[in-house]
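Next up: just one chain, as structure tokens, the form predicted on its own.
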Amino acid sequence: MATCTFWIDGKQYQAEEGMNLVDAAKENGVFIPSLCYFKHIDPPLGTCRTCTCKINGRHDPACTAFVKEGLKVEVNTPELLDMRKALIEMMFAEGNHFCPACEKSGNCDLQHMGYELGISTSRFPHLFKDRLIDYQPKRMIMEHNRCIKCRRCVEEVFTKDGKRVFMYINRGNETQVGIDYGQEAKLSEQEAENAMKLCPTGAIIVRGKSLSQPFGDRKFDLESTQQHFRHTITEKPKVANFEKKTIATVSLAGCFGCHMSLLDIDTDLLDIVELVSFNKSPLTDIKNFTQRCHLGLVEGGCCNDENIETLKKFREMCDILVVMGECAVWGGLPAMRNTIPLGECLEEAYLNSVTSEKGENTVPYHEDLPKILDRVYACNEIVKVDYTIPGCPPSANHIWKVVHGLLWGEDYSLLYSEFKYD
């Protein structure tokens, strides 16, 4: 095969003529993100549009383009980078992607692209649609909440006699991937597992075969696909002198795991206390603000009126408001109830559940009890948030890099292994 010369972002590269642009760029050390592209599918799908580039002056998906002499491609312009971020953010917002509770976490291509693009939160509101999970296939479970309709399974999974196992059903916004139960039953165990691995998210699950792995053993835990991954923060803080700072912290609708992570800095905490003092915080047991604080750290979302009142007070009393952890960023695991009406949640918890006290199947109500909201709200839906730290929980290093950088005006970089959603 003849070699040709092409350009990416003004730099000259060489590759075999006719090679897929995504592969040619990767061979030359240029990262073009993609979710639907799979080498064995020809012609390429071009469904997710995550790999959109400007190719000879026209916006097209890179996975459907092929290298030829003189090809000019723009990959990393601010416009294209923002467009790709928006596409990934929409996929997260449109589905119910609860990373900490997902079997594919750490091996998920969608999650990985979020890491690579440095996405901390979505600019789009989460829909929290109540989609049914299909348990009827013989050995598979179809988790429609996670499907991004990349079409990989439709085009690649067949029985030995050439029959499709997956297909698109319904139309428009109601389109989803269905399973032919009869054909699925014909798949061998290995073929079923291959279908699960082919899926870029955790939408296809094989019963008993999707066991979780410890951090470090998963595909996307430690090393970036990009040769020079760098997630640099250059936020301009409101307070930049080196006087001792005051920090407030609080846990709302969460598990307190972010505070436990905060303490994982271990003996370095002795150095931290020389730099900061804690005001209102579970760490000090100070119940009310005694002074205005330079920075407030909030974990957990808002599930009741007391959470909202507390969050608004933090916004009022803190110069910089930082939310940490998935619950604070977009709702997290408590937001699993957002797909179910509040009335049904209360009925299941208090009326239909088993109780050791006869006659106690009642929904508790008292004027002193916080009033439960219709759903769990992310902190930025209630007040203005200055900075978000993703993770469940984020690592101690991640938290303290953010705190130190914001309070003393220092730029800092996060390692790929630190920037996680679970």
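These numbers were taken from a predicted model, which means no experiment stands behind them. What we label the rigid core is the largest C-alpha set whose atoms superpose within 1.5 Å from one form to the other. Numbering follows the first chain given and starts at 1. Compared with the form predicted in complex with its partner chain:
- With the core held fixed, the Cα of V67 is displaced between the two forms by 2 Å or more.
- A displacement of 2 angstroms or greater separates the C-alpha positions of Y13 between the two forms, with the rigid core held in common.
- Taking 2 Å as the criterion, E360 counts as shifted between the two forms: its C-alpha moves by at least this amount when the rigid core is aligned.
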Given for the second form:
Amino acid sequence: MATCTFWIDGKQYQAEEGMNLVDAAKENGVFIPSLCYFKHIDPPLGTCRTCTCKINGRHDPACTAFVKEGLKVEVNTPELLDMRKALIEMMFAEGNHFCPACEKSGNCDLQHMGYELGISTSRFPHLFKDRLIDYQPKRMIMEHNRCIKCRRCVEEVFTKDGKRVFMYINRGNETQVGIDYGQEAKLSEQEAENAMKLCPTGAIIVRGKSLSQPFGDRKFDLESTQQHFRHTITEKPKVANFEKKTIATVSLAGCFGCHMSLLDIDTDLLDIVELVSFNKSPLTDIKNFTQRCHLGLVEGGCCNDENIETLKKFREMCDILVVMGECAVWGGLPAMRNTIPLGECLEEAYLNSVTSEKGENTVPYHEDLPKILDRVYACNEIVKVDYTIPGCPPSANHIWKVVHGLLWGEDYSLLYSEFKYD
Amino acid sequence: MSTHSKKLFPVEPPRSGLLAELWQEQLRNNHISKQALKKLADKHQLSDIETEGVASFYHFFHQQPAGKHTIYLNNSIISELRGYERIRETFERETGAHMNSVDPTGSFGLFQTPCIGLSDQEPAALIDFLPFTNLNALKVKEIIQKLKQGKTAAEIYDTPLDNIRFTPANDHSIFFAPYSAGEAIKKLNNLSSEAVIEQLRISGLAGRGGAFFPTWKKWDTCRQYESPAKFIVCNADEGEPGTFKDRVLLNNQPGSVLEGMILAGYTVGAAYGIVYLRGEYRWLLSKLETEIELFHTLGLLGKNIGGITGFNFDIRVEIGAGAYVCGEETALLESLEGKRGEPRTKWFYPVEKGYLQLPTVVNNVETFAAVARLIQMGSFDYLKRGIPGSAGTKLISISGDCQRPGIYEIEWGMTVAELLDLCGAEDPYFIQVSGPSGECISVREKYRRISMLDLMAQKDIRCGGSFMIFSSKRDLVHILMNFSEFFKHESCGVCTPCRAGNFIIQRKLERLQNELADMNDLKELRNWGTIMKTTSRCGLGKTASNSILQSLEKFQDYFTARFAGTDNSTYRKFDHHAAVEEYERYKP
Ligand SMILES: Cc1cc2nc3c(=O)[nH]c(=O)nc-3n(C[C@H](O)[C@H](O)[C@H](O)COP(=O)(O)O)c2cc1C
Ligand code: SF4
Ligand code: SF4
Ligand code: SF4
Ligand code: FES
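Mind sharing the form predicted in complex with its partner chain? What's above is the form predicted on its own.
Expanding to the full complex; the earlier chain stays at the top.
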């Protein structure tokens, strides 16, 4: 086929006419984020919309367009970048993605796209829809919480006699990918594994295979990031009359993991205390604010009314409010309960659990006890949050770079390996 | 009740019969059992999950018994204005079934469904797919009593009135002028297919399904594709809430619709026609079948139609099963093929690769009727109606806060104000034109003309077929919430911005409804609506946020009065009481 000339963001490129735009751009070194696009599925699926570009003046997905002579494409305008980010954020808000507990973490296209687009929080409210984890298939586990309905498995996985194994069922916001137990059982071990690999998320898990790449064991984690510490976070800021700053920290509905991460800079802590002093914080065991602070670091979301009071106090007493960790950002692991009504959670935990005797137990309630909220709330649902650090927990570098940068108004850059959701 | 008028055409594969087979099962057993799904899967050599996938897409198909009598109460905004709540309560009390469930004896299943095309006689319900209109508590009580006494719905249903309230003066009516079958077909003896297309082109006829695509262009393109078989599909899915013009046409002038399809067959060289009738209009099926029979008797369907040697055409009716998105033409084609009604990517247009990947013309009911009338009267006469550049008349379904809801056939060029006067609008404030996916206008814009003229619809208003009128007493946020629920439910679920977006938008509207919103929420609503609009795959997602975006623009004063001044950027509004309410139940 003939070569043609086309334009991306005002630059001229060449590719074979009729080539898929995503591929043609890639060949020319331009990355158009895509999730559902899978080279040999024809026609392309066009379901995730991540690859939306402006093509000859119209918003269309790049994966359903092909290059032709004179085609004008906008890929990286601020508007499009934000829109793409929004779509990925939407997927995080729609599903229930608990990366720290996910087999696919580190190897997941959705997660990867989140990193690529620099998403630290979803602008959308998490929907917390109760979704099934289907253990019935013989070889697979369908984790509906993680499926982004990209359709790859529907169009690609067939048995030898040409029958579908996966199919969309229901409609609207109830749409999910159903799996045919009978057909699934007919897949060979290899075919099942291929289905798992085909899935861009951790929705299709093959029993026994899921841990072949244990989490933690992936390329971001293999290199140490410690060597970057010194000059970024412990260095004395280059300001005329240096002054120590005060910070406060707290763990609300979190696991103290973020605080452990804070301490994860080992002996560098000794340098840090030259720069900042801690006011209210579990690190100092100061229970109440004794002065206004320059910066507050909050771990955990709000699961009871005491959390809310504390968070508001932090907002009141701190100039800059930073939330760290997935729990504070959107609810995180404690928000696993958000898909289930509070009553059911309490009764399961206190009244009907295997260790509780019938009629013996009660749900704790006392005026001195904080009241449990109907669900776990993200910090930004309660107060205005100035900055957000994702991660479960965020790496120590990430946290301290942000703190350091914010306190003294310095630029900092994050390494790819420092930015993560698990 | 008959299920479908005809067997499939010889060129159609057995899979195209799947929807009809599911219907048969649903009607016979009040649900489609696992075994039935399996049997159908085996018949069509599909996996079980695939037939389940198809069945579960359409909300008139149930996989659990849906009651000996299945009741669908319309939950559109118009029904809400007319007393939906009270009717629901009455149904629940009388049948013993809670909404969306079946009573313990299995006699009554009570469900809700979006607009059933009877907005001029709400509240209305379908019982066993037959219409019951102008409901009130007493009437509901009587209906249920009769059913309990053993009467069938067929014995006691209401025949909906056409409520044709206005036709243009000076014999300018196009759709409701006296009709005699075959008059237009007779003209074909002197009209080549090119000549038909030329007539359509001169008249400027544009599609009436909402997109206003020039009909001549569609037909001409399809005509040019060589193919062993082509199809003419009549889109009678009329799912846009508040719209019921196609219902009235099919009831009042079914012949003109069929004749339009036959003309299309002649023009593009197609031998097969299919009417895709929405499940909500199943009660119109026998009317259509009778008309098709009549056409056969008159030699207007079948072989050598109208004495033209070699002109063969036949029509069958396919019945939808409750899915608004199937009105989108490519979703409709998928549905005809016995699949889930998911819109296709715009890889090909139906005129090139449509039904069964064969060249297909899809037009709206009103478009076909207009063609028949146009060919009959000739473009010269047709052009005398309407205004220059926008010739002809338009059917508009009017409902809501007005004295005379019903069908208005207006000549293009009438102003909104005139139309509001005609229907006796009471204190109009907010008008939703062309349904929730259309355009919302404020009464301040009432001097705009209704025409096809301004492409960007800035000055004139292009109306797809309905006006829903809301008085100043109505709660705007409540209206938007109703629309949002509709889209959330009706999204096909294939693409992210629509499937998740409509869900998310609704959460935001809940904040507005609960007075937890501030100006920042409005800003976000605008931003999110725009994202859905630009990134969604088909018209549904692209238009779902229209009414929100436009009302934020046009009713700024309303929103500002309600949500400004409450801006508090430091602390978010939070309903503490609601958040601990559930826990307080455990207070000893
Ligand atoms: C979500 C959606 C729903 C639609 N519903 C209908 C419908 O109920 N009836 C209809 O005629 N067109 C409907 N359309 C428009 C059709 O896709 C198509 O444009 C139309 O049938 C073409 O006919 P026309 O050229 O005669 O207007 C819908 C479009 C969308 C995106
Ligand atoms: S790793 Fe991927 S699939 Fe797993 S929870 Fe995170 S985003 Fe979801
Ligand atoms: S299971 Fe995986 S491959 Fe299948 S639709 Fe969901 S995300 Fe895509
Ligand atoms: S916009 Fe909505 S209805 Fe259209 S394809 Fe996407 S999900 Fe389906
Ligand atoms: S990659 Fe293009 S729509 Fe998903």
